[in-house]
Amino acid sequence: MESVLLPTLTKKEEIDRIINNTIDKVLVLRFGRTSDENCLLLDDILEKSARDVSKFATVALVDVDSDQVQVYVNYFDITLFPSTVFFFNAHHMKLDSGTADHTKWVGKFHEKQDFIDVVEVIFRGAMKGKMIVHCPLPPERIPKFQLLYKDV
């Protein structure tokens, strides 16, 4: 089942275009599969939140099964789904959520307000020129994953 409200990107050029053309807003890219239950749960939260964050964020889905987006999947080391990456004015925004990986949010958000709070903190930090912001959610609301790094 594909999202009705959120655009689904399947080509590198589409991702390049949305990253470069999203100005003065946070760009939220959800990397995942439409066949994955956790991705569908996150997509539901993203769809319900899209209108609430529309003044300061744009949300899009990236289909990781498309051969044409693998350069981004590899670059951001997307191995767990869903993974959410944030940008502001074509700059990759990082989120310190107390996990080893600050480059993306791995997993789903517990509820709509959690997502809104994270995007708002990223927006406020980006407007102040910050490239990394501290996650506003309490530790129990942050998904925990054991990250394994290759050749370390």
Second form
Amino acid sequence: MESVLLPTLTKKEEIDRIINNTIDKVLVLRFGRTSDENCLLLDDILEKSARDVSKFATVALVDVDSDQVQVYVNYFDITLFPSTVFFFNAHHMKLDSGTADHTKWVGKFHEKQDFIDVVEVIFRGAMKGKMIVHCPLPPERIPKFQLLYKDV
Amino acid sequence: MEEKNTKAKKKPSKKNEFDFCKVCRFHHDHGPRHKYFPRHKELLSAFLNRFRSKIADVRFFLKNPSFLRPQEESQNRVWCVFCDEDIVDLGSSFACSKAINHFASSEHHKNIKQFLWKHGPSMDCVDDFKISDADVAKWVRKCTALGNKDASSCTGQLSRTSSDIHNKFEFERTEKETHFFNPNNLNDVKPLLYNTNEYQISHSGVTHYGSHLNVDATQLPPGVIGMTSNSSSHSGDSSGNVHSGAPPPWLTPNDGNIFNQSEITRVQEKIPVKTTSKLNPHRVGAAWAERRKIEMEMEKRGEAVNSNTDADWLPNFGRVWQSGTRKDSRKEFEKEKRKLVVTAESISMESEEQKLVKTESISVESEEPVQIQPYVSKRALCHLPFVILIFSQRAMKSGE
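Same protein, different condition: the form predicted on its own was shown, now please give the form predicted in complex with the partner chain.
Then the entire complex follows, led off by the chain already shown.
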């Protein structure tokens, strides 16, 4: 099920192109699969807020079941789905949300405004030259997960 | 004492009412501290520079007073940003006279001070926007001198021009079939020629005012004489005039054009060049973004660009289980990838070898095995059954 607004990427070239063509805007890449319930909930929020953040952010969905995308799944150490990775000018933006993994956002957002707040904080930090920003959301709205190193 | 301290600590921030900033052109509730904001300071300097250029134009006429024609009165206007009023030179005989008087007035001075107190952090540029009384006195003296000269010379000249017009009219009527020269029209034609002289001689940056000015009295006589003398030569000249549809002198590649080019370059220097973006140069990936924008522009123009996006390109990413810089994490990932590739290759090689061996055995079997008959000597013949057994065992081993 492809969103009318959000592009779904299935190839590495497509991901490379969108990273290279997004200039001075936050790039939000959602890694997930459409068969997952949490992914669908997250996609719903992303679709609804894409227009609101369109002036300073671009949102795209990446299908992890595609073979050509596995390079990025491995490179970004994505083990849990859905995972959202943020970029700004082809540089990865880290988000300290109090969880073990600062490199991405794992899980869904509670509501639209949470996503907009996170993207805004990332944009503001990036414009000031910060590569890691602090998440503005309260801990109860941040999904909890356990990170396992090589299934240990 | 403790209560006072707590009260002092708990003093809430003053809520300011919304106020409109004339410089930034928006409403804000920052209160008096708004004038110290960097954006406001930038806009204020641009705002004041614009008004300074207008005052510079008026100062030109302060130093070089000139007559104001009634037709150009309505076009001679200045908006004073400090007093919020339009100054139009209606009913004045000299150019910018009302503007000069306004900028010298005490009310204008008061308004400048009020404006700078409200909007500007510093009061040291007050003198840039006002005209001193001494300058005004000099200007008045110049104007009176001008007026006296003009009173004596203008009337004679006008009569001369009228007579010349009549002469010219008759001359051209008798000589050729030319346009009807109404004396009033000719008067209108006259300023055009003078205005070009004005541009050539004054070398000023005047844009709006200069084009609609009347001629300087000192230049009238030569101009008039020139006109009368040229009237006969004009018909023979190839340059022509407005009525013949010839291009104006300031557009021909002569002195006038050179001046215009210099004026154009001066004006262009005033206009801020908007090539540099206003984004923070210290933002994340700023250098990359600038390079990428240039590449995209080149691509739009159709020029070939060396694309850096190979199949192995990876963005700048800090991995989860790697410590160190992001370059290190990328190198780690590439190492892992190479190992994977190598192991994959080795596995594939082995599998290929195995496949090859299998295929050989299969091919041997499928070709209806040629019975290998080794050389068996006569002596071996007696041992033949034993030899056949050995060979069969060997064949079985190779087949596995």
